[in-house]
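Below, in structure tokens: the form predicted alone, a single chain.
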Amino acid sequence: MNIKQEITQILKTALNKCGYEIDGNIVSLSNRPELADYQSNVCFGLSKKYKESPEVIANKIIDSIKSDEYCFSFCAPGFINIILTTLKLSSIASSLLCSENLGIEKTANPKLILLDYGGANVAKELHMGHLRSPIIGQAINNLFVLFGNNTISDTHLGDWGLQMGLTIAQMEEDGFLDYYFKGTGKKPEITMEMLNVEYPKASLRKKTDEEFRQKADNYTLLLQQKKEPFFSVWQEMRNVSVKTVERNYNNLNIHFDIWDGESSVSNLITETINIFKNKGLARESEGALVVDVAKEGENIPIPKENEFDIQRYKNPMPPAIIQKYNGGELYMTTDLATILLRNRQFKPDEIVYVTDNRQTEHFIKLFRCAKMAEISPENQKLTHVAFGTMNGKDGKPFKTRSGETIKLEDVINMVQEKAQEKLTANGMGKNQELAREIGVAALKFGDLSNDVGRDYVLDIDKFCSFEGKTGPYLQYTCARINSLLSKTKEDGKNFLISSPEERNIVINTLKLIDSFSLALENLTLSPICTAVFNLAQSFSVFYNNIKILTEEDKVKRQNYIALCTLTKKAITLALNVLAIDTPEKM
């Protein structure tokens, strides 16, 4: 059901009758909901074109319209206001309640979308930096599916880069790998606790110990060549890491179809590099192999004041490095090989990457390389959804009091504990699973309600509140409706919208439906979050002002019950897209 489309058609018919023509969108939701449900500013454009005042044009159009479903009126200085009649609203509400997915129309041309939104690194504990990508990615995935597209989700683990060589080198020097390197002792059990100590130590050490850095570089190369014992150690590290990553993602209601990583394309690296060589796209630079991806106007060198200065550029876009000086692979190499593999296996119409906005330059280079080498077909869309940083109340990246990055598991525990405090205060007692559902909802909604590209403040107290624009408030609204419906055996199906409270529920449901398209168009979930919150608020006013179950008039009572059912259906659909649970009780 598309109300804007219906109104647009009525207006266009009227325009033709009056001898007017204009292109573009001519109907929008009213920015003054107290005056109208929808509005059109078409008269301003027509005024310039036909040299008539907006008021004259508006009145001509309105006079030519005859409708029992919509009321059209003029609003100075040149708007046409549109209000849905009671009859129309009742008909809409009835149709929405009976339809699947609130009548949201499936796309006529479904696409296959491959989404890459994991990004966890093997040998490293998931931390705050790994939170936004799966939360945003899963919701975008669900949004594509809502409109009838097919999706494939890939966590694409970071399991083949320098962090592997660093960790193996450190573990060897600390005596954990004597079984592999010296043939002595028992085979060690590599644990996440061990990796959580060894990788940070190695990562810090590489900054000051050049000999160790070179050793780790060499170990990475030997691993990428699948030499022993490096490959066997890596397999053990990968297995224990994946188990931890999967547990954390499951706690967040995040799921993937594919658990591949950079290592999955190790056999395609040489072929990928040769594609660039054979097409004359690669050149050698200081022993490395690079591809010039700068477009005209980029990479313009700024003259140096003296020969020892660093070369700087106007609008810099340095070349993409596809092979290191020692023959080793980089993220660029494995990402290009991954596109090659994905196109051979799935041939997706679009590949969507969800990552930190600090990787924007990497993806510009990646997409340009893929198109230049025709690894990505001309008609394939490559999309990078770049998100901002999650900060603490001080406006800086969220860290512990000691300045360390917080583990993702600890964040989940923090919101779960806060949710349990709320449940206990509300007399619900201890319920670990319910506390997890509420805590995760708080975390996700707090994230997704912000525009995807913006930084935001993680305020756990605010996010976990059962009041205001929060995930728990929406869950509580659904639970309140469940409680109300459980007290009656009546099954309301017919609508007769009369009061302002009822009207607001239906209008806000329509706005929620509209928000799904807006979210898909911009690949950000904030429009849905705003719309579903407004719907929940309108239900709260209805709930507080209207006697629902004690209404003596049977027709009205059944209408109220039907509105409750519709509201629950709409909020549940929105929360499902956001991958948020809707508990039966709270």
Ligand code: ARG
Given for the second form:
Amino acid sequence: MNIKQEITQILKTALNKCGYEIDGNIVSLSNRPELADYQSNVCFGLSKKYKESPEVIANKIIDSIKSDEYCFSFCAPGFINIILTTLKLSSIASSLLCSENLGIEKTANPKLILLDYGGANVAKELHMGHLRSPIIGQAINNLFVLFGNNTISDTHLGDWGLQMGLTIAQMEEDGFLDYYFKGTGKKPEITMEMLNVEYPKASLRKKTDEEFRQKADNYTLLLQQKKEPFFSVWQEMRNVSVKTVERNYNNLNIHFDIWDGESSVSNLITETINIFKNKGLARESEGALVVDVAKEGENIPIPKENEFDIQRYKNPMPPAIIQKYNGGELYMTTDLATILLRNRQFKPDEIVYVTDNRQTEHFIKLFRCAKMAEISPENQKLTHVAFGTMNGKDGKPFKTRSGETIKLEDVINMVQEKAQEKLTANGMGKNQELAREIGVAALKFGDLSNDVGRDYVLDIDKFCSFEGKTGPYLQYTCARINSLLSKTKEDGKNFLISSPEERNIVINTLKLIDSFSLALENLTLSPICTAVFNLAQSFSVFYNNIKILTEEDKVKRQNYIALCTLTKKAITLALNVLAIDTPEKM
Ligand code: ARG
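Could you switch over to the form predicted together with this ligand, since the one displayed so far is the form predicted alone?
The next block holds the full complex; its first chain is the one shown before.
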């Protein structure tokens, strides 16, 4: 059901009758919901075109409309206000209640979309930076599916870069790898705890110890050539890392169809580089192989979301490096080869990458290279969803009190504990699983309710509150409805919308439906978060002001029950898209 389209149709017919013609969008949601549900600003445009006052035009149009579903009225200086009648709202509500996914239609041209999110790195522990990507990526994935598209999600592990050589070199020096390098001792068990110490140590050291850095560089190269013992050690490291990552992502209700990584394209690297060489797109520079992405004299505009980071951008944009001085491969090389692989395996219509906005330049270069070399066909859409930083209350990237970047697992524990505190305060007792569901909801909703590109402050106390624009508040609203519905055997199907409280629930459900397309258009989830919160709020007003189950008039009572059921259905749909659980009880 598309109310906007219906109103547009009525207005268009009226315009026609009155001898007016105009292109473009003529109906929008009302800017002043207290006055109307929808509005049309068409008379201002017509006024310019036909040299009549907007008021005269508005009244002519309104006079020519006869509808018992919508009320059209004039609003100074030239708006047409549109209100849905009780009859119309009731019939809309019934049809929303019966239809799957609130009647959101699946696209007639489903696309195959490959989503690349998560992006955890092997050997490095998952940290806060790896929280936003899967949260946003999973929700965008669900949104594409809601509209009938097919998706493939790939976590694209960072498992083939310098951090591998660094960690191996450090572990060797610290005597953990004698079995592999000297053939002595027992086969060591490589653990996450070990990697958590060794990688940061190596990473710090490479900044001052040039000899060590070169060694790590060389080890990375040997690994990329699949030489022993590097390859065997690497396999062990990858296995333990993947297990940890999987556990963390499972805890967050985030899932992938494919667990590929940079290493998955190791056998396509030479081919990829040759494509650039053969097409004359690559040139040598200081021993490395580079591709010029900017044309002579071209100024590549800085994306708006990256203006904060203006120093990072040089003009003309420096070339993309596709092979290192020592023949090694880089992030750019594996990403190019991955596009080649994905097009051989799946031929997606679109590839969507979800990473933080410090990688924007990388993706500009990647997309340009892929198109130049025709690794990505012309009609394939390549999209980078760039998100901002999750900050602490000091406005700087979130850190622990001692100043370290915080581990993802610790964040999950923190929100879970906070949720448990709230449950205890509400007399719900200890319930680990429920606390996790609530904590994760708090985290996800707190994240997604901001426009994707923007930085935000992780405020665990605020996010976990059962009141206000939070995940737990929405879960709580659903749980309240569950409890109410469990107390009656009646099932409400027939609506008779009359009071403003009732109207608002239906109107806000319609707005929620609109918000899904808006979110899809802009690949940001914040419109859905705002709309679902508004719906929950209008439900709370209704719930607090109206005696639902004790209403004596049967017709009214059934209408109330039907409204509760509809609200629950709508909130649940939104939370499902956001990959947020809806616990039965809270
Ligand atoms: N591993 C990368 C990181 O930690 C993210 C990978 C994103 N995907 C990609 N195809 N480049 O930053």
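No experiment lies behind these values; they were computed from the predicted model shown. Residue numbers count along the first chain shown, from 1. Rigid core: the largest C-alpha set superposing within 1.5 Å between the two forms.
Core-superposed comparison between these two forms: the CA of K304 exceeds or equals a 2 Å shift. Superposition of the core reveals a Cα shift of 2 Å or more for K295 between these two forms.
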